[in-house]
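There is one chain below, alone, in structure tokens, taken in the form predicted on its own.
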Amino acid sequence: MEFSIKAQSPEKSRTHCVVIAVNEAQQLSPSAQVLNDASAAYLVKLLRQGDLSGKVGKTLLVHNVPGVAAPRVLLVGTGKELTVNERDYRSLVRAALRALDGSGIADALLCLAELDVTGRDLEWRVEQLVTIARDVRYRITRVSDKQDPAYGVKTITLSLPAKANLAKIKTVVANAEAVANGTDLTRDLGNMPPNLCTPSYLAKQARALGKEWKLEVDVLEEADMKKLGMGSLLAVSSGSRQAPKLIVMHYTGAPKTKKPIVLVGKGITFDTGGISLKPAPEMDEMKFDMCGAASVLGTMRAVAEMKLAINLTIVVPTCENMPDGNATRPGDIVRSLSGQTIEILNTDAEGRLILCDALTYSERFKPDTIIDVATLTGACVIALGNEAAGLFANDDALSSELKAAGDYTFDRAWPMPLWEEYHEGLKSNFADVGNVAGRAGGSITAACFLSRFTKNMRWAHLDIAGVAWKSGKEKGATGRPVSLFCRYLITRAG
């Protein structure tokens, strides 16, 4: 999909379709008014017949409007007012693009950036248009000789207000496309079947990404991890025939003296639960347990394309969690890279076991900030549903920065506590710490476990178990939280 920006009269545009807005009171957006004037009030007459209610996201495709060069005009409702809130703007944009996507229209002129959105500027509106257009356009690649036919809008022209700063908007569009490219990569990796998307495959993809964008890539093998003393990570991989990997990538967009931001992504390419075996229903969705890893790889791709003035390192601990004669048992005690011993009470609480060694390893890069991201706990889904990721941090300013980035992109996260009281359940009679506490506050106690390995760092943890994928009819990876990360990093880059 290609995007362009043009200042042009919508009635003269020879695109396949012009997209305009109208509210419930049949008030027209500026571009809609231009088309109505050119058509001798044809659109208003049509609306008075009751063909479109004007409610948020309702659409009407009209053909051959008199006085308009484009053969089609798509009207989309804004609700009671032409000024809308963030949620309604995103809803009506998505509805319009879905209407175009299934119509056979190859190119369109979108006149929706001119709408006023409460509390948001033109740059935000344009970014949302690009991001949502790419999301609607995304197709899952099937493992099949027969792919879905290539259809949908290929070219979108954004109509902007006359006073818009075109140079600035072009940068917004380019960055939004880069973020969308990173999100697509994340979704592609997440959607792959686990027999193909193995730890070795992720390492191969990281090397390919490094070659394409001139990034430094290092992959630690099992022998390297044993030599370092990563007993916690290796305890998880012990039941699998797939060799574990620790993938490290470096992007240098600022002077080397500037401390890097480090993103650590959980990469369990399939999670059976190990000896603490999961129930069979929906276990196939455990292929998405590597979406944390996929999201940091997608973020790295986006950052490299945007050429942000930051230093970014990503660390991906990746392996399978399988039951086997060699698998770790509940009751086993392992020594982590940090030197802390861990009593493994539940082998299905494996994500924190690979993350803790990766977090300790990341300390060697002397990070300015370290953020880990993981589909860590079902408890987070119970707490926050499928709308927001759980956000934990040992620094209030960092928590606020990440929340603001999520609010801006609508890739939202919600702050959760890390109080000392929650650490009580992790105490062990036999080791320094247990890997689980009781059922209550499970996402919090998991984050508390990780906090034991980040005391010397400015650290945050995102639990994306509820937002990384969708189930049911729309089953598939969402690509979250790539847009949150990218907004945070763009802000940090200044």
Ligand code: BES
Second form
Amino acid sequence: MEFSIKAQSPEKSRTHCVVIAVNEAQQLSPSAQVLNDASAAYLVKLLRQGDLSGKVGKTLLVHNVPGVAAPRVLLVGTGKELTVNERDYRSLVRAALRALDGSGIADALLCLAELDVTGRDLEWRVEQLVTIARDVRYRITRVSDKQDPAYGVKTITLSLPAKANLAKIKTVVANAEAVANGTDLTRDLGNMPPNLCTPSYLAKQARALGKEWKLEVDVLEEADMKKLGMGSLLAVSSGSRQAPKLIVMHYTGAPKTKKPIVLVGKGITFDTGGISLKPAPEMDEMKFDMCGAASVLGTMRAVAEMKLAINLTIVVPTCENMPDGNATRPGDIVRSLSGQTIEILNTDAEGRLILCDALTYSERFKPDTIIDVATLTGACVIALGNEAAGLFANDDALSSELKAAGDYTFDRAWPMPLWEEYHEGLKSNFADVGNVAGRAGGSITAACFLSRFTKNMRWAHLDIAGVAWKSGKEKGATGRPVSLFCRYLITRAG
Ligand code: BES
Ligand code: MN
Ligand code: ZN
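Mind giving me the form predicted together with the named molecule, seeing as the form predicted on its own was just shown?
All chains and molecules follow, beginning with the one already shown.
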């Protein structure tokens, strides 16, 4: 899908379709007004007939409007007012793009950046247009000879107000496309079946990405991890026939002396629970347990394409959590890379076990900031549902920055506590720490466990268990939180 920008008269556009907006009171957006004038008030006549309610996201496709060069005009409703809030803007844009998507229209002129959105500027609106268009365009790659039909909009021209700063908007579009490319990669990896998307496959993808974008790639093998003493990560992988990997990638967009931002992503390519076996219903969804890993790979791709002036390192501990004769037992005690011993009381709390070793390992990169991202707990889904990721941090400023990044892109996260009191349940009679506390506050105690391994660093943790994928009829990876990360990193790049 390609985007271009233009400050042009919509009536002269020769695209397959011009997209304009109207409200319930039959008021027209500026471009709609232009088309109406060009057509001797044809559009207003249709609206008077009651062909479109104007409610948010209702659409009407009209053919051969007199005086308009394009063969189709798509009207989309904005609700009571032409000025909308963020939520309504996003839903009317999505509705318009969905209407185009199913119609055989290959190129369109979108005149929706001109709508006023309370509290948001043109740059935000353009970024949303590109992001939503790419999201609607995304297709799951089936494991089948039959793919979904290739129809869908190929070219979108964004019509801009005459006074727009075109150079600035060009950068916004290019960045939004890079973020969408990263998001698509994250979704593709997440959607793959767990027999194909193995730790080795992820390592291979990382190497390919490194080659394409000239990034340094390092993959630690099982033997390397043994030598280093990553007893916690290895305990998770011990029940699997798949070899574990620790993938490290470096992007250098700033002077080498500048400390990197490090992103660590949970890469459990399938989580059966291990000996603490999960129940059968929906267990297939545990193929998405590597979505944290996929999101840091996607973010790396986006950052490289945007050429941000930062140094970024990603670290991906990846393995499978399987039950077998060699699997870790509840009650086993292992020594983590940090030296802390861990009593593994529940082998299904495996995410924290691979992350703690990856976090300790990451200290060697002297991170300016380290953020891990993981489909870590079902408890986070109970706490926050499928809207917000859980946001934990040992630094209030970092927490605010990440929350603001999510608010901006609508890839939202919500702050959760890490108080000392919550550490109580992790105490063990037999080792330095247990890997689980009780059921209460499960996402918080999981984060508290991780915090024991990041004491020397400015650290945040995103629990994306509720937001990384959708269940049911729309089952599939969302690509979150790539856009949150990218917004944060764009801001950090200045
Ligand atoms: N990958 C799961 C978390 C998960 C479960 C995400 C369901 C999304 C939906 C994680 O490894 C896990 O199993 N966590 C346990 C922790 C418990 C044993 C303390 C959980 O949430 O039940
Ligand atoms: Mn688990
Ligand atoms: Zn898991």
